[in-house]
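So this first bit is one chain, no partners, the form predicted alone, shown in structure tokens.
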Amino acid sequence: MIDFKAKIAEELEKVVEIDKKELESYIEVPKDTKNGDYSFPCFKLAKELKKAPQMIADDIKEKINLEGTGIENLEVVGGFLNFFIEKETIAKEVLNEVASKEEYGRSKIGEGKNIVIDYSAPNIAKPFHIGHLRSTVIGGALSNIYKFLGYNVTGINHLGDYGTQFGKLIEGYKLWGDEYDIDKDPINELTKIYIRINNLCKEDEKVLEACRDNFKKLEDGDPYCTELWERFKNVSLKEFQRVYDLLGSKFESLNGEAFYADKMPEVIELLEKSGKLTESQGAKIIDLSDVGIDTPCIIIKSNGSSTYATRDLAAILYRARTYDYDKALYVTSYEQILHFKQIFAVAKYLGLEEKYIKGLKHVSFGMVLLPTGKMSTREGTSIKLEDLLNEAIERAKKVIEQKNHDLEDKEETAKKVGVGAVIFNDLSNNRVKDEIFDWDTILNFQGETGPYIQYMYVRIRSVLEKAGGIPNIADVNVAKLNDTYSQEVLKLIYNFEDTLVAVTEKEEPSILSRYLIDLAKAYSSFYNENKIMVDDKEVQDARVYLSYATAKVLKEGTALLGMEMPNKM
């Protein structure tokens, strides 16, 4: 398919003689598409060839030769240039390159290249709640989106299977195991001893002194300790993976904290080396205000026990040397970007080659507010996040069956509508931003949601049934597109890969959200404008290629970002 930026920043490079690549990264696609398909702002160019930006674009509109690119029309609007593609060379361009790819938009740009994503990540014998909701599809979506566009990806579960939680699970089963059946009702029962012993901290330092005591003794292979640690572990990965079943959440890995537990000790060995280890009140940690950070971060507790720190240090050796990654993700929420800071800046001490220090980010999202507020688990407010998505699917069975009573297979069209809600819901808006769960929002069909893009999809699969079936491409005059409404499906049709790209570049995944939008929405326009069955042939199967082209999208788009379409609703 024609890279119509390449080609344009290609033209502009013999008349500005700057680099290509580097013009190419300044043209941008117009909100509005009257300022044209693609826009040059010359305001870019102005220090380096000491003019004014309107004098610089009325320069390269006389001397560039636009002949055989595919580009129409060039405009000059202020300090930018505006050029208009010609509209049967995108429709052809689009529709061929449908025709020819099973998977439209797939591509190999990331070939080579490795990326670590450190996603969802519970925590053991806590149950799975809404709050744990944005680390899992956020991921999953960067994982599925990366892995498209040709990269080798591994997605980490990094469980929260150590550290003192433990000691607290341990000390309160000991205090009160036997008033709680474990086996019937395991997550339930773990919580409501970890919420008991958790206000007895707070009242009594001994009880926590005593928590504390018995995550050293797991670390130091206690037998009594490490079996219950095992136990609560085991039934928490069942219920955890009930819950992945239903969002399609699949991992590489499900290396959790306990993993690095043999291997702090290297960690702990090369920041002594560096220099860099020092103690404070018992105990050792790295001072980092040389580097803008006030907050010490602390390598191991004045009890001779790890932290969180020592785990994160000890996964980030193991992952350079075991994946060689150009990119290692960590999506958690915004509350942990000093830590993240603290362990990216520690990093620098471990011996790691440049690439890989660079290569870690912290991929920070907003957080799930209840209308009441924030959750805790400590406190006893949390959501479970399997309830929710049952929720999600009763609710949406509800909507579906007062639509259309006699629909077949209501069961698996209301879990693919109520999961994709919840997914989509959590995906469309910029991660950083917090998100306050409302029903009304998530199901509405006709709002800016995950069921109105299905409602779409379904409308263009009863087109296709109604026209027949898919015309073949060799028949499709693409002269009959050339109007507004199907160019403007055409042009998103034809940004896809550019937008996948884009959601790697911020690694943003509403940018996809908002792109599928925007095309269900185009569909959408050109559906009401323009009559699909037609006594025109040619009109017609132009049309029907179109509906099937966006319908395809549309469900490759919403697979990536973790949602299921139904056939009929």
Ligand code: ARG
Contents of the next structure:
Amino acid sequence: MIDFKAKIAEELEKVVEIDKKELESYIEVPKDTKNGDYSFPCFKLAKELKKAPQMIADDIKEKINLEGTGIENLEVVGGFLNFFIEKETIAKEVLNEVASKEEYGRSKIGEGKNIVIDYSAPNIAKPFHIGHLRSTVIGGALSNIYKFLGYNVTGINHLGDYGTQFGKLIEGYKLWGDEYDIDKDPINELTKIYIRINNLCKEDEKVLEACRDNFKKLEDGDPYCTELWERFKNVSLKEFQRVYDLLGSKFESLNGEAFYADKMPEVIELLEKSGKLTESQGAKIIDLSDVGIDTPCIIIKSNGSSTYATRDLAAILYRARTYDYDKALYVTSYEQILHFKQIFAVAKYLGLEEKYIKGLKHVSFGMVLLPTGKMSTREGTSIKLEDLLNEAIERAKKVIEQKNHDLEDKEETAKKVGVGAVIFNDLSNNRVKDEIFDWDTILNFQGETGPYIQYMYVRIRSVLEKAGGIPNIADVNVAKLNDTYSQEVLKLIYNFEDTLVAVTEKEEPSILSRYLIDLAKAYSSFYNENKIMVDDKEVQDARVYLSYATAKVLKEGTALLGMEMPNKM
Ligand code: ARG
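Starting from the form predicted alone, produce the coordinates for the form predicted together with arginine.
Then the entire complex follows, led off by the chain already shown.
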């Protein structure tokens, strides 16, 4: 497809003699199409050219040659140059691209670049709760999008399978193991033990000490502790898998925290060598006050056991060497901001190449709030994600039954709609915002929701069916798509790849969710304003083809978010 932005920048370069890459970076897509399809803010050049923006704009307008660029009109408004794309050119570009590509928008811009995404990462023997949903869904969407753009992606489920909590579980099991039926309902039963032992720890310092010792023993390879740990891990993974199956999540690696157990001594050695490791009340720490972080990073606790941070440092070393990453993303809630600040700061003392330090990025997100407030495993108030997804499916089924009672494969459709609704909701707002989980909003077919997009897609499919299939692109007369509504849809489709690139620049999948809502709405207006089945065969074919292109992008886009499209609903 023609890259209109690049074309404009090329022509601007000839007039103002400033590098076209720089010029291109200033070009905006105006919110209101009255201001053109692209806009160039001339004040960006005012300093360099020592002229008022308005004068720069007038000057450029006079000198620029837009012939053959696909731009049909240029207006000066204030200090802005507003460019308007030729209607037929955009229609031709977009529809031909859709026709010629199996997957519209797939690209190779990321070729040769390695992205590591650390996400999901639930904790063994604790419920997979709604808080982990966000990590799984955001990380999964990012992974799909990076892959679609040609990057080499390694998705890692950094399972919480190590740490003091296992010392606690082992202690609880020792004390009351025979009171609980772990094989029947593993995570529930283990959670009960965990809550009970935690309460005991709060009352009795000695019990807490015993728990810490258990973990130390586990690290030292004690057979009893190791066997129990393995059992807890296996039963938990089996349960997690049910959630991953529902969500369609797949990981390239399941190396959890325990994987790094034998890789920590090197971290400690390197930190010793750096001269930054100091003793403090029997523990070994790195003081970070010189880089503006008040809380020191604990590397070895006073009883000699490792920490969450030590394991993450070992993981950075391992990932740099194994995956040679350009970016290493960590998708967790903002509660861990300090943790990642600390380990990224300490990572500088591991002697890694600068590129690996630069590539580290915490992709934080807000909490999921229930109408009743925050959730915590320790107090036992968390909702299990599996229950939540199943409830979504049940609720979707009820809505579908009301709307389309005779639908075949209701179960399959309810699954796609219910799970899709939860996924979309999770990705529909800026990730750093807290999210309130409310069923009626999520499943509203008329709202800015997953089901709304699915519904629009299903409607387009029935349009295509009524039209008797998709016309041959060679027979499509693009001049029949000059009306505002068609143009609006075309421009959005044109921007699909740019939208995906924007997601990777900010690690923000909501940019794609927003885009899909805009596209579905633009199609809805197009559909309401333009009759599709008309006597004029040329008009009909062009409109049908545009409908087909829209459906294609809606399906690809939602798939990148991790959703599935129903054929009917
Ligand atoms: N298991 C942790 C939790 O549930 C998240 C791990 C995130 N990844 C990491 N490399 N620290 O909070």
